[in-house]
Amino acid sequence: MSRLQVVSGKGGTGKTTVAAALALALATEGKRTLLVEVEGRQGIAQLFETEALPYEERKIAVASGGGEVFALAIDAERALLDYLQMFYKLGSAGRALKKIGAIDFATTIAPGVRDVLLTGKACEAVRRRDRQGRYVYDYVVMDAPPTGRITRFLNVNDEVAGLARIGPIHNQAQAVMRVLKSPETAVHLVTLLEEMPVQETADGVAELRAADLPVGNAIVNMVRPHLLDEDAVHDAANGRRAAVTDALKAAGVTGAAGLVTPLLEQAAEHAERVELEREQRKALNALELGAYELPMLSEGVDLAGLYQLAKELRKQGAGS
């Protein structure tokens, strides 16, 4: 099992709320999670109903079992300032860049060193022991940018080349890369059962591959139940009123005659989202990767929405 589990996804599908259960699901049976969020909109916070997360690892939930999350957001000008720090020794004259707006220039200007920052803050956490020589979290979850970055993001050898071809930033880039092209990494997408999402994973698998990056699963979020059996989806499809008529009698449903048409209306239109949706499906599966399915909860994401999905993707295996 990866140490490092970077979540990333098309807008829209519900990748945070997928990390954020990931993490739920990683700490059962007494572990201990690092959650970690790099796009600064304490989408973490929202989610586990708390104040927004400074930039320190705070203890957000406890899992089943007895485990731990954490979360952390990664703010790139402090992170900035502690790696000046800690290989440079600035101390009070970091943060006098700060005041002057050196740093925010820094880290706009070139971003491939704010990306060094912000990937190389999780891989020290994934590397980070005790004294006793035990890693302090089992895993890391990173909430990473979308699946249109997110290649170029963790891609960060490539990124500083032309701005640092020796000393610490080089190093720390290569320090980063030994853990994210490691097996100790595993990129998940997170995806719908729609065209665009699925489309958009398909480019994302293939420029992973490309880079060399460690692929994962593709965790398709929000799925929706079928609510009609094979046989009722093909008469629906093909308009068979004798027989939706007769299911209705024989259910003891009066008038059932007058409601045979809007029935059929939406049965077609449930049938021809089932067609839809295995049509992405075969596209998801000839991309060969392992997937996970999430429900559609009825009454949107909140704190007990979100352990609900940790224990579905607990029953499909992750974490074991």
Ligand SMILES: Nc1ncnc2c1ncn2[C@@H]1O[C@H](COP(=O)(O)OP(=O)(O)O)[C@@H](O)[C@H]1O
Second form
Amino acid sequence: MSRLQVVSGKGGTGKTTVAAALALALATEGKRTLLVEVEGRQGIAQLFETEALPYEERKIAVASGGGEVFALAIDAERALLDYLQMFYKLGSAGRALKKIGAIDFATTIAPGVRDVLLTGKACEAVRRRDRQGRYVYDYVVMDAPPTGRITRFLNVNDEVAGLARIGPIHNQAQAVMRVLKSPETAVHLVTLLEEMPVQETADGVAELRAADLPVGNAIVNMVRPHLLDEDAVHDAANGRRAAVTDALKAAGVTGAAGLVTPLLEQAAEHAERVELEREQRKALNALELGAYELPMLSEGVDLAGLYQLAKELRKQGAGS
Amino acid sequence: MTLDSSARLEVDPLIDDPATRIIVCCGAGGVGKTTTAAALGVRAAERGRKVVVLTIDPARRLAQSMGIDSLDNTPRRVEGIEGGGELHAMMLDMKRTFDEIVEAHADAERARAILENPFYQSLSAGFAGTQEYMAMEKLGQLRAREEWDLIIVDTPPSRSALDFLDAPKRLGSFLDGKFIKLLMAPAKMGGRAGMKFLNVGMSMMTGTLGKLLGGQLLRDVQTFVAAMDTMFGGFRTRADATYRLLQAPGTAFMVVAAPERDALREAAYFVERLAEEDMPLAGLVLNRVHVSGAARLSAERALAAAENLDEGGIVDQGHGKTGVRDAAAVSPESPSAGHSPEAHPQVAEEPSESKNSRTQTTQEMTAGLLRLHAERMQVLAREQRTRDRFTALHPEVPVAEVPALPGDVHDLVGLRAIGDRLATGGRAPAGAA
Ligand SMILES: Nc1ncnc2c1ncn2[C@@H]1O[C@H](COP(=O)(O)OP(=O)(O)O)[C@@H](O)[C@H]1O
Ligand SMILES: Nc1ncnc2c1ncn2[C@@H]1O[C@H](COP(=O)(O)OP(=O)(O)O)[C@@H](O)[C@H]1O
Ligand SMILES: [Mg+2]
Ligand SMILES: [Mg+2]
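Switching from the form predicted alone: structure of the form predicted together with the named molecule?
Time for the whole complex; same chain goes first.
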């Protein structure tokens, strides 16, 4: 399994949730994962119900089985200051640059520069080793920008090439690209079984492939159970109304006669949804990706729910 | 199923009122802003108004069916509208809108220099907030044309609804930033000669940045900034004017939310923010709400009844009025519906719960109907709780509920259906409680 796991997807499909669950899932016994956030939203902190994450790796959870999850909210400005410090020993000049807005300027107007700083930090964590030469993190999981921006975000080399043709940023971009285009990386796309997210997934996969970036799995999130299929509903509506009414009565439901019609209507809607989902599955299948499926948690995602999703991912092969 | 403490958002009087000139649909991502904007447009046009809808990111099929998938950044008349009004619609092209501003405010040579500059290109394609800013800009342009009596605007798919209000200011203050001013100073004084006036500290810093990013980069920045210089004032003035337009009496905000915790929390922030900014809120559209025509049967009782049926034998096969066809249908075939093994790494064609109906007895099917109903009732209860939390916080906000359609909304028929539900607040006549 690739050591850098990038999680993208249409906004609102559950990127942050899935990235966190994946970080937990990969932290099997004795392993350590790093969950990184790059969009300054503090989504991870909210999810783990802790205070805002500083620009510093800290342990936020122990996975079932004893592995550890660390988290880091990468901040482009801080990363740029770190670089300036590393290469030029700037000291207080760095702060002055920040004060006049130069850092803000450099990290906002040139999205390529910003991105190379963010991905650079993640790649550094992937390659980092301890004194014994072992990897510090077994896996790094990134809660990445949405599908519409992911290829540009990861394809820093092209982005930066037009801007910084020489210098440390340029070199950094080269180094980052080596990791991102290698089998060390897998870019997963979270989707729902709905038209728009599936369409975005298809577009995203095409873009990633065209840029030679390694596409990982489709992660189908918020999957609801199928309780009845279309044939059954059809049958019930046509031939078996009376029998269904009798069955309801016998099961102890009062006012059964008045309930049959609305119950069958609900079933018809359900069947319609199942049918639409079937189409979306077909569209996803055509992309020939691997897949994970995560159930819709009816009470929303709290910490317990997160562990439940992690367990589900392990069951489906994540981390093994 | 009514909201006890909050008023209903009356959509028809709002869209019929000639004083209503702009409706802004905002909310968190994926809640149904684009759908609501388009549905309001169809309804207002079919009730006689001349409407333009500015959509940002319509689903592909919806755009196709409205004939606005060509991306030429100008409104097109939508075919198939019934009644006396007109509907025009367009999809925003953010880069093109930015380019047009540049072309309109700089002479040809200067415009070309800007458009070709790599900084302009990343700013116009990627700056966080450009899309919001350009949506506002386009709104201002449409309003200035005085061709429509109602403009309906969709907002960009930002994570936070507040981005729509904040982004233009962010772009403005960025362009106004100290550093840009510093960079611009020498350019203003005339190119290379002006460079001498840079103080030593400053040139050291730009020198450092230059080393870090490559010298070319800084030169590009300076050319860009110099070329944009004349336009900055214009940018800000127009952004301010559009912002004031949003505060004008003819404007109405509709906050769209799904009945989920995060979306409603976002909606609450937005409602508070609108009040702070003196922007007129029409109400909350609660979209994709679940309803049930069998709401008097509770989840618990439905599940208990389903269990009774599972235990079997309560109603046996021949009992009652199962017809000949039924008898055939329930003939005992092998019930094992080919339970597929763990289906990774491919997307499973089909979860394995659903059985072939041919092998399903009436009891099994009825139990299925009851379980489905129980699930629906649980969803209803959860939605009611999140909704109650919102109404407790903001009882003054009128609400319209739009039930979830089983499929997605991708044509005029679907948009009309949404429009009807918007106008009736979800209390559809068709037996829905
Ligand atoms: N499997 C799930 N079941 C139920 N709710 C979910 C699930 N996954 C995500 N959610 C909810 O969906 C919303 C969006 O999820 P989030 O991870 O923040 O998405 P994104 O990062 O893509 O914007 C959150 O309210 C989250 O709790
Ligand atoms: N009331 C509804 N019932 C069923 N589907 C809906 C409803 N409202 C919106 N949708 C569907 O939800 C998806 C997202 O809607 P959209 O309007 O594009 O959201 P937004 O613009 O807020 O991101 C679309 O596929 C749309 O067809
Ligand atoms: Mg997120
Ligand atoms: Mg939209």
